[in-house]
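Take a look at this single chain in structure tokens; it is the form predicted alone.
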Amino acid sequence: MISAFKRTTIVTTITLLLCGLALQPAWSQMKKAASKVTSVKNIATPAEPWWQHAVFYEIYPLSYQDTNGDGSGDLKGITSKLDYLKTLGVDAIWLTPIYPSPLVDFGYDISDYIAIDPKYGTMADFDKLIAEAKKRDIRVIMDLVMNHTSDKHKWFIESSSSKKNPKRDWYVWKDGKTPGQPLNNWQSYFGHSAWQLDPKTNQYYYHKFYIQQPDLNWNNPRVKAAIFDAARFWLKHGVAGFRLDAVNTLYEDPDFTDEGIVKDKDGKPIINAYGDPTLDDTKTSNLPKLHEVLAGLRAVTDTFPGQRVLIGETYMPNVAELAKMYGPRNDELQLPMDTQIGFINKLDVATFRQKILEAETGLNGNLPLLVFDNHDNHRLDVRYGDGTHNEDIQRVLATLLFTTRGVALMYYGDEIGMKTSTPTRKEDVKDPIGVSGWPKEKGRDGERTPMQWDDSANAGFTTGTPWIRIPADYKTINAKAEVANFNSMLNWYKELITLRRTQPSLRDGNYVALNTTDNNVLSWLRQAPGKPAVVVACNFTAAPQNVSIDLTGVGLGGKSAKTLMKTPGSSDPASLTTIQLPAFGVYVGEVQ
């Protein structure tokens, strides 16, 4: 366990920043000693990249920290709050996108790949985050939006303005198959048609996702030239790399054939959210002309200087194909996003087990990139809570997250556990999805409601009316009220992030399944070459759980474990062969 100084320590410190207060001199030792703990730096060698061992934090700006009162978030926001982020130990901030934007989908609609929206503040504002978050040894990620834009792009505006326009080839331009019929059964992923006719010019444009969002045609070379030519803008300005949005989605099948409809075992068609029958996706989603373009942005990313790292947004349907984004000779993405695992959405040990190993073995060697949660999907507590042992469920996934083999990826919020704050009244629903789809599709307003930072209005987000609501429990899960709470789940992941750091097992060990036999308990051991190992293990049910644990046969048989890490109220162990766990328990301990 850490001590109670460091622990204390660690609270202290938080307190201060999370409240903007200047440290008098009287505190200049106590801030001195918290740097020590706070501040713990990787223990990389110089040969290995920064991202290996990085902890991710993703960030959805509109609901961060607003500085204006305009009731949403902007960049000064995020840079007032990078202490906080230090602190906390995360090493780089994704933002999802801070383009100029219409916002029909919130940012991934960019009418300008090369400058910030008013909304979020200036350029000035942005190079002072990258500044800022230098200072603290913190990274920026850029989101780039590659499949498509907005159609208030001046690109489609010219494309769509004639069929004789230099740019009409920029986008997926077709013939309808007959009249008022689209020329293929394709579906958007928001619902109905992904073709949409233009009366002025009488053919259809392709878009996977919005009408509003028209795909780029990636057969043209000049697209490529473009959109390659923004990631170099950003390069410039200082950014770490990019997270790929809907990478998969580049390319489209060139005959232009039907999808086939996903059936029942009845045989039956399954209708989607929006009535429509479920498609296989195998003409528009990873095909194969798109490891070209992966690997031409890698080429362009390692002419700057700092190891940018390109982050894929890869919802994959096997092991197997998540393994070529890394491309034939690592020359594709270093960290595509390995959903499988944090997508299980349910708390079954088999399959974690399973989805753990195919990782371990199948990706040639490379790190996967972990993530359990993100702006798309239902908060944790959704899709894996009981309603009764949430908090002790996120405990769990976060061990999950920072303790297994990857780099790990984690959501604003997760780390004082946030809930998702579903809309009740369609009136009240933002996103556009849930508009269309309601009430089987009530949208993604839930996983990104403003960030709880106090008790105070608002949680502290802003001092205007917030752009969505702000959900009730913020008076008790806020950052600020964590903090003074050894048990709360804010110290819980600082104290994981610190193990992470600081544990030479857990950052840099192998994975070894344990007790590969109980469906109730994960257990695993981390364990590097001269140094402790370290044992994991995570109750997945509301009993408790007695776990024994034999590790003769990695060597270690007949030693005992020092507790490093505990569910609150839980006991330290006698021995490896007497471990209690409380309903959704873990334990972390060092084997001696």
Contents of the next structure:
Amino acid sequence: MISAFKRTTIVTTITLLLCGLALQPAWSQMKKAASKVTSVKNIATPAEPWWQHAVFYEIYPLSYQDTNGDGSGDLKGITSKLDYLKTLGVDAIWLTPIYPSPLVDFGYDISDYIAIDPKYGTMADFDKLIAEAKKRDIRVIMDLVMNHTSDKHKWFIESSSSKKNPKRDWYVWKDGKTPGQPLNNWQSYFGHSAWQLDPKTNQYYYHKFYIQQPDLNWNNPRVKAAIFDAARFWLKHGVAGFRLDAVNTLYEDPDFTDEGIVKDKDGKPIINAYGDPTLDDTKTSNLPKLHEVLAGLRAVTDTFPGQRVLIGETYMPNVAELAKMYGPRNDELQLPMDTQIGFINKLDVATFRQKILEAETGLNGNLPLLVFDNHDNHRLDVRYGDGTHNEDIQRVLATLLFTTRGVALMYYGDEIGMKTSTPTRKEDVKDPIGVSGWPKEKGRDGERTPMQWDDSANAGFTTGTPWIRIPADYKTINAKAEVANFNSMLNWYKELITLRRTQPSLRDGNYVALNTTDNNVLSWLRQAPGKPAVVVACNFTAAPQNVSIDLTGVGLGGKSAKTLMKTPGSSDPASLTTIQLPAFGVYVGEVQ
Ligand code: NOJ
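Could I see the form predicted in complex with 1-deoxynojirimycin (NOJ) next, after the form predicted alone?
First the chain shown before, then all remaining chains and molecules of the complex.
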């Protein structure tokens, strides 16, 4: 089972019109957003780090915008979309890997850490992107893959050339247990044994991911020095920080003994999508030594001016483990991803309330980095949709992302409501796990399809042949159409981001859970000292719900509220005690 990123398919196997003049303020605001390109500056005070209130936006460069007609996105394409991103309200873009790579894992198999893959452009294109982004107050985050390299990286080519090669111990090499049998039962997240026999030297190398992604040996100080040097290279180029890939898997337990097999309630092994028993991951994930690396890298980034930031791909088992990723003195990651909340994958009020509470109380006061979507998991429609109200459900999720207390990380295309488009034929699959795992595991192509810019050929993504199939729904789901439609998902996102910036309580306020016994509607309050509080209520059900909010407990008893945002078509409440929410409806109001 993939615990580094929880593939939905695997988890599932295992697991109006305006009504009345009263709406005018909110709707006229939305209309403005739809018709005029506006952007609101983030009002960070100089003392606080920029990232604390930031909106991060993940870009899968292969799929964002092609400018040379080769069918794959490139850096110039991203640069050409910076105005769009600015208008949306993005503060920083995270680019998944753009280093030279054989692209077995679409860039997560790096063959040179200090260059740009010609597929994406040149170093000059990269510098231009940074400079143009800076003009717009947008920062650029690189993806740093520390766990493994490509097997085509010169380090591995040297390492595998002989047992005596000076780079031999840059990777994890072991003799087999017996001839033809690896040392232990450890498995790759991408299926089958994590050990690959190298016939030349008759030893096995360890790979937590694809065979073509040998794990680096982090017990070797030279590995650490080389990767930290690569980080310095990009920091000097002006990147604002890194998203650290698969950090949990940097170390393996030095005893190299078998991992436990996970069993179901009847004591039978749980079989994963690749037909292997699921292992408990205790020997190959989240080993304590990784914290030394994180603290070391943080010391490096902290020597650079401009508050560089470390984001972690941190699928942790619980909030206590997540808390550790910030470091004992807040000296490790500033922003480990909180996947506890965004990947609940079920609209369940009690679970959301509980997970938000845990983030509030269990992270030593640190901000959670909220994330609901990325390039490894099916998009929101599949993980949360009910097939009938998918758009409204997505509005709920976006509201959670931008109005609870936390830093927000979103995935390209979410803002226009792009849907998962999983291949229906094995021969179309690009992601190797989709080939090896077919039909149970169809891979990650469905969430990596090109950004849908407009309704022209290939969704305006490329003039060539797209590297991956473009979903047919681009004719209606596209950025151009949505800019013009004030009811669109795009305008919902813009409006939420604007509110988050302009309402002091949404920026800096405490989070207070409201109506905590209600299992249909999740309601909360954000309140900054001396500023108007903001109430949010989200209907998690397909049935209309009536909500009555009493703010006596927070010293605001009897107050009314002015509507800031609400689901298109829903009516304005006469008071906080009579909020009527349609199916999966949202209400956001400023307490007065
Ligand atoms: C996590 C990345 O997000 C995923 O796309 C990749 O396959 C693995 N790490 C291995 O690098």
